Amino acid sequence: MKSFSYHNPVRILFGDKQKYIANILKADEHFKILLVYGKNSIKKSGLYDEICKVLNDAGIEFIEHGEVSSNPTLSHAKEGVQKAKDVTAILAVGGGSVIDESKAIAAAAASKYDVWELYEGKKPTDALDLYVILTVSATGSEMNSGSVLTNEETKEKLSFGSPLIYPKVSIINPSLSVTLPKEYLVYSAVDIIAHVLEVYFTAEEHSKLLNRFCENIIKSVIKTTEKLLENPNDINARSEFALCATWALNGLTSLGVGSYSFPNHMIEHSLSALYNVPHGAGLAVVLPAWLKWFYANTKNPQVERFAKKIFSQKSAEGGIDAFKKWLKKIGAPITLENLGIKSDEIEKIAENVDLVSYKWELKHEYPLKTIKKILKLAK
C-alpha cells in the first residue's frame, strides 16, 4: 500500500433527516438560498411541498432553479449562475444530476468564472455553501469533490474536482428512493459497480483490504439491487444499497492504491453526450467490453480474482461473461444496438472519445484506434 493523504469534510445526515435542513442551513447563517432540483419526481413524490414549507417556516428565501436533465448541460447551468449571483448557499435536492449541477453553479458564482472554464481546467477560488438533500443513490456525488456536465454545442462530456465543491451537509434518506423506476434503480447500479471495478481493475497497486472491500460492495449492491427489483419497498435493501453508492466514490476505495483512471466513464461519457442515454445505461455496454479487451491485452490478474470472488467463475473469461448475463438480467442494456445505436456510428462516438481524452490524462494508454477496438466488442 502506498503513503496517502485523506480527508473528506462531508457531513452525512442518514435516514428521514430532510426536516433539519433549515435548521442546518439556519445555523451556518443562510437566509437566502438558490433551491437546485430535477424535473417532475419531487413534486409528485410530495417532497418539494415537504422542503418549500420546512423553508418557509424557518424564514429561508430561496429562488427556484429547477428543470436539471439526467445529464446536466451547460446552458441549463449558466441560468443557474445567473440566479445565485445573490444567494449564499445552495440547496441541491436530486441525485448525481442535481448535485453535480450545483457543484458547477456553487463554483462559478463564487469564482466568477464562466461555467466551462471550470471543466476545462481553470481552477475556482471559491464556491457558495452547497447542501444536498438525495433521492438517488447512483454517483455518489453527496459525499465526493467531483462534478460532471454535458456541453451540448461541442458535444464534450468533462469534469472537475476541487476541495471547494465538496457539499456541507447531505441528508441521505434511503425511503426517498422508493419511487424511482425500476430502470433507474438498473442504472444506478451499474454506475455503483463501474466506480468501484475501475479502481479496483486499474490501480497501480492493489492491498487484501481494498481488494475484500471493493469486492463486498460489488456484491452487496448485486444482492440488493436483486431484492429491489423484487420488493422496491425493502428499506434494509435501499440503505444499504445507498451506503455502497456512497462509499464507492468518496476517496475509500482509491486509499494507498497509487495512480488509476476511468477509461470507462471517458467511453461512456461520449454516449451520453452525442445520444444522451442515462449514464449508468451506457456503462453497462461498455464494462463488458472494456473488461474482455482489457484482459485480452493485460492478463491482469485481477479480473481472475474479480471472475471467483464475485461470480464464483474459474476463468476471467468465464467472469465476463457472468457479468454480462447478470446484467441482462436485472435488465441493463448489453450493446450498443440494445441503446438504439448502430455499428456505423462507432467511429463518430471513437473520435468524441479521442477528443476528450487528454482531459482523462488517458490519450496515450487509449489511441483513437483502441477504442474502436472496444466499442466494437460493444456492438
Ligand code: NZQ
The other form holds:
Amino acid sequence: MKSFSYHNPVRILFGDKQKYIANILKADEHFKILLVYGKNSIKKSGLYDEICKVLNDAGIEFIEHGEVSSNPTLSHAKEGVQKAKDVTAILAVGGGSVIDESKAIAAAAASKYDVWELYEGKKPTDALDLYVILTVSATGSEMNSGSVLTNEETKEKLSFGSPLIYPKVSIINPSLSVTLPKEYLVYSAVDIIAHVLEVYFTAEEHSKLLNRFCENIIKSVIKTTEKLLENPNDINARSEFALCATWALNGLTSLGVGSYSFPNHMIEHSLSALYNVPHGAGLAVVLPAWLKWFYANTKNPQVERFAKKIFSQKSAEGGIDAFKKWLKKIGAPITLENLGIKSDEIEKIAENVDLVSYKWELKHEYPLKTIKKILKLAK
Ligand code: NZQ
Ligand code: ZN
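Alright, leaving the form predicted on its own aside, put up the form predicted in complex with this ligand.
Zooming out: every chain and molecule, the one shown earlier first.
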C-alpha cells in the first residue's frame, strides 16, 4: 500500500433529518442564505414547501436560485454568483448538478476569480459555507470536493477540486429519492459503478482490502438497483444504494492505491458537453467500450478479477460481455446509437475529448487516435 493522507470534513446526517437544517444553519450563524435547486422535482414532491417553511419559521432569510439544469451551465452559475453577493452560505437541495453549481457559486462568490477561471485551473482563495439536502444518490458530490460545469459556449465540460468546497453538512435522506424516475435510477447506478471501476482498473497498486471494498460496493449497487426497479419504495435498498454512492467517490476507494485516472469520465464528459446526455447514460456507453480496449491493450489482471468476482465469469472477455448484458437488462443505453448519436460524429467527439485531456493528465496516454478507437467500439 502506498502512503497517503486522508481528511474528509463533511458531516453526514443520514435519514429523515431535513427538518434540522435551520438549526444547523443558525448554529453556524447563517441568517441569510442562497437556496439553490433544480427545475421542478422538489416543488412537485413537496420538499420545497417543507424547506421554505423550516427556514421561514426559523427567521432565516433566503434568496432563491432555482432552474439549475441537469449538466449545469456556466451562464446559470454566473447568475447565482450575482445573487450570492450578500449571503453567508448556500443551501443546495438536489442532486449532483445542484450541488456542483452551488460549489461553483460558493467559490466564485468568495474568491477574486470568475467562475470559469476556477475550472481552468485557478485555485479558489475562499468559499461560502455549503450545506446539502440530497435528492438523488449518484455522484458522491455530497461528500467530495469536486465540481463539474459545462461552458455552453466553448462546449467544454470541466471539473475543479478544492478542499474549500467540501459541503459542511450533507443530509442524505434516502426517502427523498423515491420519486426519482427509473431511468435516472439506472443512470445513477452506472455512475456509482463507474466511480469505483475507474480506480479499480487504473490504480497503480491494489490492496486486497480495497479490491474487496470496491467489489462489495459494485455488488450492492447491482442488487439494490434490481430491487429498486421492482419496488421503488424499498427503503432498505434505497439506503444501501445511497451509501454506495457516497462511498464510491469520497476518497475511500483510492486510499493507498498510488496514482489512478478517470478516462471514462473524460470521454463521457464530452458526450454530455456536446449532446447534453445524462452523465450516467453516457458512461453506460463508454465503459464497456473502454474496458474492451483497455483489456486488449494491457491484459490487466484486474479485469479478470472483476469478471470472476462480479459476474462469476472465467475470462475477462466473458466478464465484459456479462457487464454489458447487465447494463442492457436494467435499461441503460449501451451504444452511441442508443443515445441518438450517429457514428459520423465520432471525429467531433474525439476532438472535444482531445481539447480537455490535458486537464485530466491523460493527453499522453490517450492521444486522439486512441480516443477514436474507443469511441468506435461504442458504435
Ligand atoms: O431538476 P430537477 O427537476 O430537480 O430534476 C432532476 C434532474 O432532472 C431529477 N431529480 C433529482 N432528484 C429527484 C429528481 N426527480 C425526482 N425525484 C427526485 N428526488 O433528476 C435529474 C438529474 O439530476 P442531476 O442532479 O443532474 O443528477 P446527478 O446527481 O446524476 O448529477 C449529474 C451531474 O453531476 C456531475 C455530472 O457530470 C453531471 O453534471 N458529476 C459530478 C461529480 C462530482 N461533483 O463529484 C462526479 C460525477 O462523476 C459527475 O461528473
Ligand atoms: Zn461520474
